[in-house]
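Here we start with a single chain on its own, the form predicted alone, put down as structure tokens.
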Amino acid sequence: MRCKNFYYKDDELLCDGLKIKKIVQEYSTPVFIYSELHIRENLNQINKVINGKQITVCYAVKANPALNILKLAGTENLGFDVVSEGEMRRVLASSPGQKKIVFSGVGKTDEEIRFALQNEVFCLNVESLPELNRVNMVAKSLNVRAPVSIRINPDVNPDTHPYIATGLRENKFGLSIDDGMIAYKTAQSLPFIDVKGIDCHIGSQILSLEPFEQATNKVLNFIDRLIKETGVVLSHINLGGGLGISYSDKEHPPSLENFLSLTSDIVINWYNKRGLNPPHLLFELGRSIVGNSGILVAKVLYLKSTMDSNGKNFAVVDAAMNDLVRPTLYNAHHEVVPVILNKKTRSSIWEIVGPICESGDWLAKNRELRLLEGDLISFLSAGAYCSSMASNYNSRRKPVEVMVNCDGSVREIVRRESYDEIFNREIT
């Protein structure tokens, strides 16, 4: 089991002591179920590492934008990494009080830049020279100076899926070393730009510390050159995130503690050796905080066996690619386990598929399971990039999401969509 908060007792799957079957009886399927305890334990681990240090960890809202999860992050003094006005509005709505927000993304609109500046965003992570000039123009219209970081692309291979690698030369994100230097020199000449820091993010679901170490050293080499050529003094360094989680027994990612300690120590030691005061450090973490906190539970509708020796056995469930798109999009692996172990049923190899009219609508392939029609199965490690990527394809309603609280109670945090909610934006 990828997360100790989900476990079997008497052949029945539980979340922090509460029976999954009981939750399903109240909320039906498909349903996302999250462990508040798991999230809080990860947040406590982060706070333990950064206590007394000039470090801010920003929760990557795209991982799971549920307001209740944002509220949890906010109460633990995390900042937030957003990539759209909508995500920023979610952060602002999640709870009262000042929030440290960094705004990333390659395609910020004028409206989004204006909204960010009006709400006193901590920093805009600028990813191109045209964007830098656009930010200056919008800031001029508001008569404010925009706090910016320049995102550097260090050309480091994070050894992850190409769709979630962001720090290679061929990726759309950030600026090369040479273009980045031009951007900083240009920023010095723009009257409504306030250069605050430097930003770097090399990808997601990274399972080794080596790419982070390489990227950090490349950023520091760039800063050394930046100081010599421009005299710019940075108030913060944003080293991004992308720390992976275990989706299977084959994956053994570093701990949050090791990730934060290694990268921050490299920076602090580099500055100390030069007799300089280390700047504030920022990190952007999402998957490693919430990824293993959640599961998606579905019901087996039909078992379709093929008599042909070359055929396959299909388990058709009531969840689909619109609920869990990662497998067909990334060929991602989610462990699949039954909610109740049925040891009397013969095991078979199953392709687990959904009701959507696409051959790409599969959730798991070649899984050995003991299944009967009507059984409940759980897709593990579904806390990140699952509900946040859900859609209404085939006019399907998005699933309900519930949280198992630390006190053992359950609360609904995102209700299942009604059909009226799907239709009400349309004009007839």
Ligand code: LLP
The other form holds:
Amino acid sequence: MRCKNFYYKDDELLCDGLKIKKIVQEYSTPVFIYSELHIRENLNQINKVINGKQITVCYAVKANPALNILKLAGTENLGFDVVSEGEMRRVLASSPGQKKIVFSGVGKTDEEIRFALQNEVFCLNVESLPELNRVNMVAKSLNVRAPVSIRINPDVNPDTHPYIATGLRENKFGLSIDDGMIAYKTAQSLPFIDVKGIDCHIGSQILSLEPFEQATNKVLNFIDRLIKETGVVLSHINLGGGLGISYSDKEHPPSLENFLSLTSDIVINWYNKRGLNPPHLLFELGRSIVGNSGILVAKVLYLKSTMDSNGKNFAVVDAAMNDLVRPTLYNAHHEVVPVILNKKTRSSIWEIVGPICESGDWLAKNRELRLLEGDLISFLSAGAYCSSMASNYNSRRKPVEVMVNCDGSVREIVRRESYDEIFNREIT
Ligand code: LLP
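Right, the form predicted alone is done; let's see the coordinates for the form predicted together with this ligand.
First the chain shown before, then all remaining chains and molecules of the complex.
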């Protein structure tokens, strides 16, 4: 099974020993179900590689910002990568006093910069010269020196969906090699800027180590030039995130362990060769930690077939693009499996759609399944960028989210939204 903590026993889908059907009886559908064991196993893999080395893995909050998951990451010694004040507030709410927070993003507002500095952010990842000047101004108003890193755009093709490639010259992210050099020189003259590091992030759902290798080498070449031209000594290098997961049999990503070992070895060897002390290494990983830890379970409401020659079978379910937007947004594939294997019904090819009033509201296409109305189906690999991208479109409530504990019991981690919560910000 794609998500290895979800498996069949006696034709029923289980998560770490607990029947999915039982969870649905208690919490109804649509419901996101996560395996704590899966997340812990990934965190253990990370900590095994770190093992006393100067490496910090920051959990990219955007992948799944549930406070419970942040708390888990925090207690397992991870830092955090945030891209908004809201995300930073989530981290502080789940791990009060957390000091290992890096703040990324091309459009930080003055308020966000101020909030980050007042709450002792580890580093602001700066993405443009105007932003560098703005950070200097805000830091001056607080009379502090802002810890910053400059995000370099290494112009590397990560071979992923164009919407989630970020390290190409044409992308809005970071600074080119030449502009980056100007940024470091400018930073030296800004009294409220404390240059700490360098960062890059080339994209997401990357399935081979090669682009990471290329980006790391480009960053190191940049550092070589930086040392020669400015004498700036960096205390950390942040190589971002982007490691992919397997959504179908076609994808075979490297393990977290291989990704972390390969990239950190390149850096450590480079410094050792020059007789220099390697700086602290940071990573910002999201999907590879939580992506395959979760599923979304929905109920089949109606089976509807069109009768013409190009006839299609639609399975209308009670989850929709507002709960799982990745298929319609990126043409993304999430495997679909039944909660109870039904061997008697004839199998057909289905397009699985939601109740939203748009033809773009599809969750899966061309799936061979044995379906009956009332069946429960699961969309796999729904732990990252699913609940975090959910919306209230069509005034639909966001789903409930539950965690299967390591001992096979279950806890609710996000309540199903109430209708009051949907419109209680409105003034009539
Ligand atoms: N660091 C930065 C600066 C990022 O922009 C991202 C993701 C990450 C770290 C974490 O990347 P990860 O390890 O999770 O690949 N909504 C898309 C994914 C967007 C990723 C945006 N940036 C999807 O559903 O595939």
